[in-house]
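A lone chain, given as structure tokens: the form predicted alone.
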Amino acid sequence: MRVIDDMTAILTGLWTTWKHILRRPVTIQYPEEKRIPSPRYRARIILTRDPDGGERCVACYLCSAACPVDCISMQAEEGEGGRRRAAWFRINFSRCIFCGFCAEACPTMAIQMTPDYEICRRDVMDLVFEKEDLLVEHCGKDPEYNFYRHAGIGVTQPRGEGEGEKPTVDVRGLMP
């Protein structure tokens, strides 16, 4: 009973071998095609800028906070007309692991993920990235999204004439 039992486990290990032996391969010849990765792949980080152009990281450091690797840093400054901005914002690739909190934790949506995956270089320091190397000139996938004019921010117009905001009360008028 013991010698069937091992026959059988044999042939059925040739058998699995041979039908993936007949099939043909999938291969992929990498450099001259490049497989598609589905839309919710995250890889290389971006930062995208505002539809006026402007840019869209206020460098209120939720992302180097949300980042479990701690590979992203940034020195906030401010910028034209009271406007908060990153003055440099780093990232090391060699250390992040693309898990996407950072972009998750992003309440401007400046940090985005993009599907490409070719990040090599010999050296590692060439993967530390600068501000300059990430900002791109469009909006990502959001291109309506203006965060300044969304949250109705005192610093880009007075308080109460952002959209949908309610005129503000003098506390002192009502004071019997």
Partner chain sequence: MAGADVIPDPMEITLVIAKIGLVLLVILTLAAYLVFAERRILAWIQDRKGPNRVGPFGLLQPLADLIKLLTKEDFCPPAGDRWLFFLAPAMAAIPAIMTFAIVPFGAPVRIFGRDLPMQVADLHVGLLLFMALSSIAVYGVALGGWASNSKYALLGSLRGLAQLISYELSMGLSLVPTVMLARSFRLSDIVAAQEGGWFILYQPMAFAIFLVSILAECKRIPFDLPEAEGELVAGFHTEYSGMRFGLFFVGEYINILVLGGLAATFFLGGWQGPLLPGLLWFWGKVLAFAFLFIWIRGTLPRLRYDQLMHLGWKVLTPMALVNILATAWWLYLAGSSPL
Contents of the next structure:
Amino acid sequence: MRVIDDMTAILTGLWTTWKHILRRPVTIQYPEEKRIPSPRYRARIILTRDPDGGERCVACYLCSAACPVDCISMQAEEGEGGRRRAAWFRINFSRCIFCGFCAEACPTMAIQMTPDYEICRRDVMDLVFEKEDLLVEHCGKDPEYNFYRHAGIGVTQPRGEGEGEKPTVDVRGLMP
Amino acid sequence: MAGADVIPDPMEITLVIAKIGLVLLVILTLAAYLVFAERRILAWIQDRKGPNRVGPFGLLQPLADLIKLLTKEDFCPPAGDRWLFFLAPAMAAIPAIMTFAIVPFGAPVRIFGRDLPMQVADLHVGLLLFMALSSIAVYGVALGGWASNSKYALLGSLRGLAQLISYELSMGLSLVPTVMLARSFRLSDIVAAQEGGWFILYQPMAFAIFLVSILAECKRIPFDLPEAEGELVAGFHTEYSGMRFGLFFVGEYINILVLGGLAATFFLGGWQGPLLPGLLWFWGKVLAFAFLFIWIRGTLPRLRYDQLMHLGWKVLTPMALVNILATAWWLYLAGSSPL
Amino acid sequence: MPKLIIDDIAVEAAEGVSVLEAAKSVGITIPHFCWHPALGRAGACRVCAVKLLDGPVKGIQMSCMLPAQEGMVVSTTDPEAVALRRQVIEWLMINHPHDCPVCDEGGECQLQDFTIACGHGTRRFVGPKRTHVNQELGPYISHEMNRCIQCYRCVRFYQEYAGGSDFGVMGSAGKVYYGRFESGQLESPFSGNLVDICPTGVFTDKTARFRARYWDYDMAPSVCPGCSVGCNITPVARYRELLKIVARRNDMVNGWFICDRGRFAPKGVNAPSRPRTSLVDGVKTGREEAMDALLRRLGEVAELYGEGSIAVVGSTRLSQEGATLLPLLAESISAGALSYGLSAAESRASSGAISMLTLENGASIADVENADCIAIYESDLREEGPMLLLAVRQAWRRGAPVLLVGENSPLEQVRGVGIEAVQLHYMEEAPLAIFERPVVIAGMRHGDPRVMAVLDRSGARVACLFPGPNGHGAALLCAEHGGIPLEEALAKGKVKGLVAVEADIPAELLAGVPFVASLDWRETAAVQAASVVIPTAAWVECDGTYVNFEGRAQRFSRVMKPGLPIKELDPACHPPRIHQGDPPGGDILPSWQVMIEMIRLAGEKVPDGPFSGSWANLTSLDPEGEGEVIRGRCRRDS
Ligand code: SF4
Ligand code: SF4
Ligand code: SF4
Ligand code: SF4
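Mind pulling up the form predicted in complex with its partner chain next to the form predicted alone we just looked at?
Time for the whole complex; same chain goes first.
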């Protein structure tokens, strides 16, 4: 009978919720209790340095292009030794959705996500982080990687002496 | 009680006023804590903790809510009808409170040498007054939605109107057998008639219909179509803020208490019960109803509008009518004293 | 007209075109590096492989080398062709460095596009990469030889198309090197095109080094303001700063290329000293107040010195919009003189030219390229129209003799593009009559108006190089409204108040004028001397029209919003942390709108827009189109 089925359904529902009333809540009392997020957690973004201490970011604009909410902006410039770097670099964390696309797009491992999720501010402008606020003094994840050693344009080493490169060609040589 | 030509005894007046004050205090406090209890119980159902920050175990939460509501901006939409807009919340809350005047909430006590019924007004047409007041409460919903001049509010109030009117019918019809059994519209008589056995035993069908109808009268899940957050923002009170919203809100909880009290009076023997004092029995029953309402809210999904109408008109009303006929037939067969 | 089938699409190709071009004509892009529409094919990169399923040839073929023939059935998606293309790219990428992030070509790189299009993703070869030492190629072009994929486009352009001799290819096999024999600035006046033409990042624009990416650029179709040729360009801006200029194709004007002057010469748009606020006696005010002050003082001048003491001066760099409104402005402030230029000689030559030119006898660049004899009359094309030099070279490559007529046509100009030329003294000496399609290129700077009659009779098509990007338009208006050169107006000594609208008037000429006002976006001598300055929008900051040497009206579009570049707002090395609608210094109108405002303030009837009456047909020019030729409208006998 349909009525019986319906009644059973309603009563089963009531029984299920009743059981949950007696169950232990899963709530974590946030400021007192804190969860330790995994190292791959996607929260506050940093700009890391390469193992030699140089800025990893080459201001290639790939992160800003990848960002679905357009919250990264920067201006590239030429630094010393022909190094490409950011003159200014800004992430608007009030817009960021912590999707991690920027970190995924970054070819130099410069931009990385950290597990620090406690970045509320009273004033929204304080959530606009400049390069000074983003740049850290360590390599973050991938501590060995140094883009310029592979890049083949000789910024951190003379041309032809990077990893996986032959010495430069002598164009005036007659040897085949 | 005192006739028009009798000068009322000042003592009597004082006692009545004291009773009114007491009832108001209890009802309002209970309603406030009912909100709190609802939030906690719903949280438990959902494996959460619920409000537990303000005061010990969050017990001061209602106070915090009150302060918040009082200090909020009292906003009226510019295109709305100001007077009706301000009137509507009162229209929703006042009839609910007034209904409680006829509910006997305890055994009569002897005080200052006189019998004092635990009831504000023991009207001989108490049940009819309840029906009348509950019809007036419909205006709160209707005017609130109309005066807001907002499509959500209007839709909510239209749904509310249709729903309340429909379920009032089944609610009223489900009470007819009670009156037939008690042979009185006076609520104290109805309670007294249940001394031998609660009407729920004789009239389980009427009780079921009444229960479903009062759920709908309270606009509670699964009958919360007039508010339907998912569809209508907040339904008929979308445009309300501050204490006016608070009145709608608290009106709903007072309604739960009042209707719970009436359900107890009509079907569960009112304040009657073994061992414990009548007052405790009564409020225990009321709170049990309140818990049931909350529990149902934590369990069931909302009906669709057509299902709502189908249930009201095609199931509950015919069932109540059949039930009346059955009761009448039974009374006819059983003679003058069925109980 | 051979008919063939490419990827199941029936194509009717023009005679002699390659399969690659035939495919392109129906919207199928076959990856290619060495083939370029202006340079043709070389068959060097091997990446345009297709498979011929049926017809006169069969099997895998290079589509750029294979002329489209009747009955061919071509598949660009055949697994064999796809695999070959992928392998060729993989092989090209073996030595390519891992540096897209620091490469200015990234984002606008043909190599990136076609690598992805061909499906190559990971470098499987684990051996080391060959590397090169770069050369210092001067202040405009940077060189990064590691990125080269040996397509030979650069050499073919530089040596064959542009006639340069200081750049070439050296070495063999894995050592091929494209550069100069030793470091040094590239000599060709067209060297900047290497940046556009190299499909990779070997040559990039040094002036915009490490500044922005393609997807962030503010770009719009525009016209070069460098000279009267009116080459089509795409200026590139970012954060309200003009970064660089790249060539834009217009087959009726410049084809695919532009000259180095147009590309690299400082444009003044970014100059920090540029006027950006209205000034009255050196004090900053709002535009309305400045206009009020201007009108009041003009009134005072008129009262003091009498009727006709005011001159309104435009220029050949003022857009046609501004130039057409200039007479209305002059009328509204009761000016006594209207001029579109300074020099009397130039003015006479220009008016001679416009009254001689007709739709039939005017020459376009295409006419120059197809000429069988070219005479350059009293002109140094390096100054007056460098792109014509490139066109002359194309004609010369097809066998046309080049004659340099007059003492102001130096031989050095043609040497720069590797041409041999004959020098003559007088136009009458040139044996134009014996050729079928002779073209005369005449300069206006030193030109003698009487020669115009000779040219008119010679039967040759004539290209007159007017001064400035809108010289032709200004000359037409000058004739229409009876303008006189400023030198003449000043010589009479009557001019006491002068309104310069984007006019470059030297300080000497202004010395005797008590009241000068200037509407300009450049910091000219007139701006410095003016007591009322109203800034106007630069050509990249507004829409406008230039009429080029052959009388082709071309619309340019706004590239960026006016306003101080972020770079200049920059106290702590990052953009301001305040948000506002209009950028600082952004309240700037184009000169024609300023003029309309002034006409309104002067209480005259305001025209609906810049163009009305016989000029109304310029209202709806398409910036991406070929432009509209309006020459000949002033010819006396028509
Ligand atoms: S995490 Fe996502 S939203 Fe945030 S900056 Fe990166 S790309 Fe943008
Ligand atoms: S993608 Fe990486 S290297 Fe490129 S700009 Fe962003 S952070 Fe810098
Ligand atoms: S030339 Fe193209 S593929 Fe090569 S590094 Fe530059 S952007 Fe990347
Ligand atoms: S430098 Fe550029 S144009 Fe020249 S061969 Fe190399 S890739 Fe081709």
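Positions refer to the first chain, counted from 1. Every value quoted in this text rests on a predicted model; they were computed, and no experiment measured them. For the two forms, the rigid core is made up of the largest set of C-alpha atoms that agree within 1.5 Å on superposition.
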| property | result |
| --- | --- |
| CA of P37, rigid core aligned, shift of 2 Å or more between the two forms | yes |
| Large Cα move at T12 between the two forms, threshold 2 Å, rigid core | no |
